[in-house]
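Just the one chain here, the form predicted on its own, laid out as structure tokens.
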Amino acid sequence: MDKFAFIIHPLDVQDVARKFGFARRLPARVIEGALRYLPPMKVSHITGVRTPYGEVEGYFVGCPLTARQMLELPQGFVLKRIIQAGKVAEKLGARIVGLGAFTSVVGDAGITVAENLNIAVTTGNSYTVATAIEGTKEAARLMGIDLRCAHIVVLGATGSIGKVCARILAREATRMTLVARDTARLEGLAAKILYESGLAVTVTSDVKKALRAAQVVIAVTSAVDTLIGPGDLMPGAVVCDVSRPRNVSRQVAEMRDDVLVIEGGVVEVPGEVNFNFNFGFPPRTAYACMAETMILALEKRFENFSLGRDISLEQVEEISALAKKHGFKLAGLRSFERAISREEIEAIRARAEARLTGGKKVFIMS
């Protein structure tokens, strides 16, 4: 049976404490100091990924560095650790390895890692884009938002995921703002979108300003800290948060009952899959980046895929078709680790419409 692997890492020290209870009693700096010296390791054996076209098994391989460490430690050190995790995958017999969370962000988005391994590598970003777009469109529809008329904001628009999301949405949007720190790269992306779709987009590095009038937001930055708070969104806004760690503060869920925040890139995996590891999802569901690795293994496509900062529209379309073939699909809509029902969304929509059209002031604590 063909095998795949997927590299995971703790997003923060709380994730370490979930695995090792004693870590709850230690300061964060002590835990992160210890993580620097831990080698990558096999975390779990994944079984039961089965479709009418085949079956595969795989492994989670842990790269013990937090998201903050991935960004703040010397890049050469971090890349070496990711490559070591890839070597663990090789020894386990995997023929393709997926890069999870910040392991797909460091450096050149997987290219250097692939050059130093003897197996195929993917970031999973193509299928992440596909599911983020699908989820955003469904959430907008349920909230009564017509994407052709809405103001769409893409946070992290110059990243590999944000860039493709913006290009795809520009096909039907009439108003779009792209947000990132590097305005020169934003201008380049804006020119590309204008050439491809005829849409003249606005660019800015001011997150708060862009959010104030946004009806639909796709958040895909690599920020370690949250960027979107309860006072940043207008009533009725839809936010698809693809980032891990999250770009949206949990306070938004606690204090704003008139906006809809969904998780991006969560899919159902076909078969009786058992991950043998709790990463906070219901049974038989996974991140889209994990699913892409499984799909390529099922297709026996042991080749590099979704690498670098320029994911093509063709790659997104291809992996979407393969996902459909094997029975992978969007796992409904989820918000802050839980499924959100249509009835809940209808209630959010009703409250938003009342505040937008009823002349009521909306008092938001900031």
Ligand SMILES: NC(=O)c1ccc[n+]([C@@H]2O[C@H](COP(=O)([O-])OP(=O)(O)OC[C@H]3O[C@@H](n4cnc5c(N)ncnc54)[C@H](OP(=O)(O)O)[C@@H]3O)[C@@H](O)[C@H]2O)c1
Second form
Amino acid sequence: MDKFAFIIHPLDVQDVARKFGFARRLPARVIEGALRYLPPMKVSHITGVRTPYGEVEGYFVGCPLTARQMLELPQGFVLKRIIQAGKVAEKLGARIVGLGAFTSVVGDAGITVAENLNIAVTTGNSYTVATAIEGTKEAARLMGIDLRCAHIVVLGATGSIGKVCARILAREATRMTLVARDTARLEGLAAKILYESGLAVTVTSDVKKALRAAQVVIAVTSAVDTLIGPGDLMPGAVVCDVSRPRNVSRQVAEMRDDVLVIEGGVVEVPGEVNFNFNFGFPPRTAYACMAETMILALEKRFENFSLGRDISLEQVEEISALAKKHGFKLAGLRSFERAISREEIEAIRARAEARLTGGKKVFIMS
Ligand SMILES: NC(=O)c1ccc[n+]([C@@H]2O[C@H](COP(=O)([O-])OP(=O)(O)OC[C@H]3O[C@@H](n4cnc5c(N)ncnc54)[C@H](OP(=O)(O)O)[C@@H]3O)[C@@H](O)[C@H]2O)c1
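With the form predicted on its own done, generate the form predicted together with the ligand in the same format.
Now the complete complex, all chains and molecules, led by this one.
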């Protein structure tokens, strides 16, 4: 049976403490200091990925560095660790390896990693884009928002995921703001979008200002700290938070009952998949980037797929079609690690409408 692997890592030190109880009593810098000396290792065996067209098995391989370490440690050191994790995947017999979370953010988004391995590599970002857009559209529809006239904000718009999201949404949007820290790159993207779809987008590096007027937000930055707090959103706003670690603060869930925050890129896997590892999802669901790796393995496409920061619209369309063929689909909408029902969304919508028509200032629960 063909094999795939997927590289995972702790998002933060709390992730490490959840897994290893003794670490709870240790200061964060001690935990991170120890992680620097831990080599990548096999974490679990993934079985039961079965579709009408085939079956594959795989492995999670751990690259024990937090997201912050991946951004702050010397890039050469971090890349070496990710390549070592890829070598573990090779030894396990995987023919393709997916790069999870920040292992695809570091450096050139997988290109150097792929050059140093003898197996195929993908970041999984094409299918992440497809599912983020599908989820955003569904959430907006349920909140009564017409994307064609809504003000859409893409946070992290110049990134591997953000750039294609913006280009796809620009085909139907009439108002869009692109946000990142580097405004020169934003302007380049704005010019490309104007050329491709005729839409003149606004660009800014002021996250808070952009959010204030946003009805729909796709959050896909590589920030390790949250960017969206409870006071930043207007009533009725829809946010699709694709970022891991999250861009939306948990306080938004606690303090704002009039906005809808959904998790981007959560997918139902066909068959009786057993990950033999708890990454906080319900059974038989995975991140879209994991799903892309499985789909390519099922298709025997042992070639590099989503690499670098210029993913094409065709790649997104192709992986979506293959996902459909094999029976992968968006899992129901989820918000802060739990499923959110139609009734709950209707209640959010009603509260938002009442606040907007009542002309009151945004109400923040304490
Ligand atoms: N849910 C899933 O299935 C899934 C799958 C893959 C990846 N992800 C997550 O998605 C996120 C993005 O991944 P990516 O590969 O697209 O990353 P990327 O290519 O590195 O892009 C990151 C983007 O965020 C911007 N950015 C970074 N820090 C920022 C800040 N403080 N304020 C505003 N903008 C900021 C960057 O531009 P500037 O540097 O100019 O600011 C860039 O536009 C990561 O959190 C990753 O873990 C999730």
